[in-house]
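The form predicted on its own is given below as one chain in structure tokens.
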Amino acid sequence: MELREKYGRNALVAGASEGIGAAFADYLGSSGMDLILVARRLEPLKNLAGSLKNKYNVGVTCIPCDLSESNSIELLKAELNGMEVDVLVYNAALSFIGPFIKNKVEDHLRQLRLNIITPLEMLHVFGEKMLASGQGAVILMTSLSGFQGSGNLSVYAATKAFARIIGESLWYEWKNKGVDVIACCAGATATPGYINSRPETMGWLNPRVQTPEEVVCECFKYLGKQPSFISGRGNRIASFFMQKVLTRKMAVSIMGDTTRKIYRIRD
């Protein structure tokens, strides 16, 4: 009940159907708070509300919205109808893999619309609210992918580097006026989307992927105080390797080889 006695009744996870967003929903759902579960996929989403209302007897509220879309803020508010969102956690992403020629234009502003504009939407919208009763906090999934270029992952790299920036750049602004902002820059993941995207394996010296539910756990041990985590001690280590030890140019290729290798891209 922790959670909900610091920042308030109702949590909204953007991208709550599978993998990480319903372990966010799971834990915060523990912790005594109401859902406001948003994804594109209804069924998903009632098959998640169901099983979080059997466990933990919270209110769930589902909202299909397709965050991608240049209204959907619009058609989220109108959904809330006025609900308050004490606790936001926004980890919709999209990510189209491959050379950035090969991929349409269309795709490319698509990931821009739900990786930057929709997420800068909500914080506006839904952080103005927080910052007027004082308490709140905000949660954005960003990635080890942001850190540096990303070849063959280029745009959702860029987008991801925003989601840190503007994680860190809130968390400053918004650390004494009892919100508390943190962007969780997870590794590989074992989601389903992860799973289902076929990746190779590179070897024992890569970082091991993570759970879901390990990503989520030391997010909130984190959330209040530091701007932003890498979830993983093995991609902690990796990303000190990649950052401090080699040269930028190098970083840049072993990420480019390393997708390249993982997705079995051919140029």
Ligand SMILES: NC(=O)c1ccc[n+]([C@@H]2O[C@H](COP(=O)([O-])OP(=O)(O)OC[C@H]3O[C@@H](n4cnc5c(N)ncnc54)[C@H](OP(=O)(O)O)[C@@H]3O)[C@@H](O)[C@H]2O)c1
Contents of the next structure:
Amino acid sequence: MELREKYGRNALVAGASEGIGAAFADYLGSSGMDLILVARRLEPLKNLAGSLKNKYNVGVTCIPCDLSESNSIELLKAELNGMEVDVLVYNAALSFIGPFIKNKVEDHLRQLRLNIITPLEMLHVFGEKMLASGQGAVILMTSLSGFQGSGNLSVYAATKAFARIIGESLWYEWKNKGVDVIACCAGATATPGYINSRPETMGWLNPRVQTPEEVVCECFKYLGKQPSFISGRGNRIASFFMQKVLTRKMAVSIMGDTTRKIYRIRD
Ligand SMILES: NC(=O)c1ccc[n+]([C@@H]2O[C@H](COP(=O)([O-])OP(=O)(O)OC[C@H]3O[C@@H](n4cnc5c(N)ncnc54)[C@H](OP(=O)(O)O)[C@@H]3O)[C@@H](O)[C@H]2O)c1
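Since the one above is the form predicted on its own, can you give the form predicted in complex with this ligand too?
What follows is the whole complex; the chain from before opens it.
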């Protein structure tokens, strides 16, 4: 069944201007959904909107909004002006790499607002309407770093654990009410954010870096069928090894050591 027929007319992508978010917007547009694109920078949103309108002949609304601000949900509601959100993709995230103590507490708090508080508020506002209408879908982007302690990514990893757990929990609560929820656990994906972080390659230790389009395609394969999934075969094998074969101590140590090497971190 077409996404629009199954879930409704409008899809909001939070963090839509590039990378995985832009790939979600493209996929949803290709299935005939009207799009609401949200990110801080208006220019890249407008460029994407122009190309999606041309390609798919769908309606596109751009909303520039910093989702790490405490009033962002109010601003968003005002901009939407009653427009329904039938599919919510929460993709925006912030990660500060490095020792917990060396990053400012304000930066940690900003990560919590962008990665936890705002998506929670959106889930409540838009989820309530989806449940009332008996149809809708929610996709929460999360990460393999959220499966265990991840030194030098500590707060980011903890926020990603939150995204997975709330996604899986709401999958259970909403599964018989017409609303599909899924937590999409990505591994390394070639987005501008990932490329700009200039990660070192780790040879055989690192699964293949996926494209944003691969992650998004897999996500729609599993939406409605599973509470969460890990994208990419290599990531699934690595995760199986980390979670089911190694001890917790080994898994946390490997994750921390790998992150230190990839980002050339010295204590
Ligand atoms: N790339 C990876 O390797 C990887 C791996 C695992 C999980 N993930 C997850 O996948 C998601 C997307 O990652 P990505 O690499 O595509 O990220 P990205 O390239 O950094 O893009 C993030 C998007 O979010 C927007 N954004 C960032 N801060 C925002 C804010 N404060 N308010 C509103 N919008 C904001 C950005 O646009 P503006 O700058 O214009 O705001 C951009 O459109 C994240 O949730 C991440 O945790 C990524």
